[in-house]
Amino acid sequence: MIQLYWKNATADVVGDEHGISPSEMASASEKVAAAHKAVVAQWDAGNLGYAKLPTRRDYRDEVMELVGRYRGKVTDLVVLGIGGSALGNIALQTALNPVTYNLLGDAKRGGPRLFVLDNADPTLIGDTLAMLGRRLKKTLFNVISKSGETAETAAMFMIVREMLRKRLGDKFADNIVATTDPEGGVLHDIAEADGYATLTVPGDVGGRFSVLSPVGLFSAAMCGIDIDALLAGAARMAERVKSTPPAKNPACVLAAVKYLMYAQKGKPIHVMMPYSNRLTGLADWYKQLWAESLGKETSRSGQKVFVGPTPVSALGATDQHSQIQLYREGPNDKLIVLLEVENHPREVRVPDVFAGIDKLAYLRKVKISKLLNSEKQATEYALARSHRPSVTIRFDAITPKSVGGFIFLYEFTTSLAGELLDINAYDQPAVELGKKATGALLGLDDSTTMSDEIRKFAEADAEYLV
């Protein structure tokens, strides 16, 4: 189960200047209630694609059909994708499988090793493919791209396809699964021509909202994650945030706190700090969801607004020894969202040693989970003492159900935030210029206008080269 605790963002705890007063929350609640009504109306009208995913049996079934075909027959699974086609895969694997998963033997692991190639980095690609070596015949590549035109993914796919074709001959298509638009597009057409197995990228779901679709479910299920429990947890949260009155609704309260901190309290930076290494992937997933959804130049009416809280990730307790100095004594421009785990997947206890060293006596026989959660509570207290607001999202345990619930909670909160900021939370127009510029530099566009302009911009001016 997921719970939200927000007392440490109130004026009672961090003061009137940086905390939320009862009157401010009451005022925001009217806006949040209207936002909630608007988002639910979109949901009921069938216009909120991600909201359907927890109960889409067809997507779940197509994933499990392919899992049944490949699991037990492949030793390695390599995902080719970027952004929303990769971060969800990484988040689920990091949260729900052991940190040593890829180091376990094939029999003990029970599923393929998972590698996610999410950047056009020659070392990342080259080292991973070289490492597969003789296991290539039993390696499955899942290329994820709605259109097939995303430059980074397309380049990696072309490399892999040619390598498989040379090494495996006519059977190379058996080692590729394409997750793409089922109706058309470059990757769809190649998949049909070559004969790949395919999975669906939903047409009504943006990449950053797609983790609970075949985009994220296939690699999870292949690696032994219970996707039925994952979807059940998301469905439970979906019902909770849809039907619960705003005052007791975790998504509404979280959206209200984040909106007030951004719009009224001078807190444009929203840090997510999990106190669990397993939840670091979810923090990275959150950064794309929050940044790409809410960072917008124009409102829905076309006015210039330049809005968007900046998402940052940290790790407790590691970053208590790096970032917390800034967060406590630097500019008071941040809301800290702490992720707390009540029951960790594994426990370790400090041994009863060094009895004669008084300064280490407090650590003897202590559970590491108690140490970590004490560090979280200490950080919470230290932030409050410095008038720095924070909220906590509590996991009873890191399970498929709780992870599914967290994912849907943040997706719905993002929709509410889009309403509160009066922007379109589902497009990403600013991403397109970079894509076009990359294509121009590589010769995609016959026109040389953009490429010439970029090259002039990129030329090093000796006056500024030191």
Contents of the next structure:
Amino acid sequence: MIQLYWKNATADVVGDEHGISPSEMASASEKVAAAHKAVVAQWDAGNLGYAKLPTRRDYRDEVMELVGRYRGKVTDLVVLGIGGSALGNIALQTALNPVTYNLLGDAKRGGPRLFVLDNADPTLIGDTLAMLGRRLKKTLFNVISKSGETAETAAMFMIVREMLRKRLGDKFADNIVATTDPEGGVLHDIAEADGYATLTVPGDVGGRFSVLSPVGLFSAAMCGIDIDALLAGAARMAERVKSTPPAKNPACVLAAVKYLMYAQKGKPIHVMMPYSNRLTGLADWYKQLWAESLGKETSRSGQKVFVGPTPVSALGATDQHSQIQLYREGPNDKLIVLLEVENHPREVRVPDVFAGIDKLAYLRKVKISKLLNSEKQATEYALARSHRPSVTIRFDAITPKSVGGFIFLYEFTTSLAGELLDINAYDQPAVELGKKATGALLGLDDSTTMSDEIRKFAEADAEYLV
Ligand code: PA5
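Switching conditions: you have the form predicted on its own, so give me the form predicted in complex with ligand PA5.
Once more the chain from above appears, this time first in line as the rest of the complex follows.
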């Protein structure tokens, strides 16, 4: 169960300048109710692609069919993808498997080791592929690309395919699963020609909203994560955010608080700070979701608006010894979303030692979860004392259900925020331009004007080289 607690973002707690007053919330609530109505109308009309995912049995079944084919037979699974085609995979694995997962023996793990190559970094790719060594034969590569043409993924895929072809001969295609748009595209065509198993990236779901599709589900299920429970948790949250009246609806309240903080309280920076290492991948996933969906130059009617809260991630308690100094005493320009876990997946207790050392007495016999959760409460209090607003999202436990619920909560909140900011939350024109410019530099098509322009721009000006 996921709960949202927002009192520490109110004027009562952090003062009128930085906190939300009842009248401000009331006026935002009207806007949020209208936004909710608009998003639900898109959903009911079948135009909110990601909202269908929690109940798409066909996607779940195509994933499980392939899992049945490969699980138990492969020792390693390497995902090749970037952005929305990788961050969800990392988030699920980090949240729902132990931090030591890849270090466990094959028998103990049950599923394959998982490596997600999500950058065109020669060291990352080279080190990982070299490490596989003799295990290559039993390594499955899941190349994920909706467009099928993203430079980083395509380059990694070309390296891997050639390596497999050389090392495994005719049977190399058995070691590749391609997750891509079933309607067509470069990867789709190669998969067909080479004969890979394929999985679907739904055409109406953007990369950053695709974690609950085969994009995120396959690596999760291969690594033993209960994807039925994950989808059930998301479906339950979907029902909750769709039908609960705005005042008691966690997505509406979260969207209202975030919108007010951004638009009226001078808080353009929205930090997500989990008090759990397991939730760090979800914080990274949130950064992409929030930034790519809401950072937009033009409104839906074409006006220049240049909007978008800046998402930042931090980790409790680690960042209490780092970023919190800035958060409490630097510019009061942040809303901090704390993630709290009531029951951690594992418990550790401090032993009853150093009886004679008074300064450590308070730590004796203390559960580490109590220490961590106390640190969270202390930070919340300290932030409030400095008039810094925060909200808490509370996980009863980190389970596939709660993680599915959290994912859907944030996706829906993003849709509401898009409505409130009056922008299209589902495109990413600035990302597309970056992709085009990289292609131009490397000689794609005959876009010489663009490549000449970039080369000229990139030439170092000696006057500024020190
Ligand atoms: O959210 C998005 O649309 C992007 O982050 C994409 O996921 C990313 O650019 C990768 O695209 P593709 O899956 O087409 O390779």
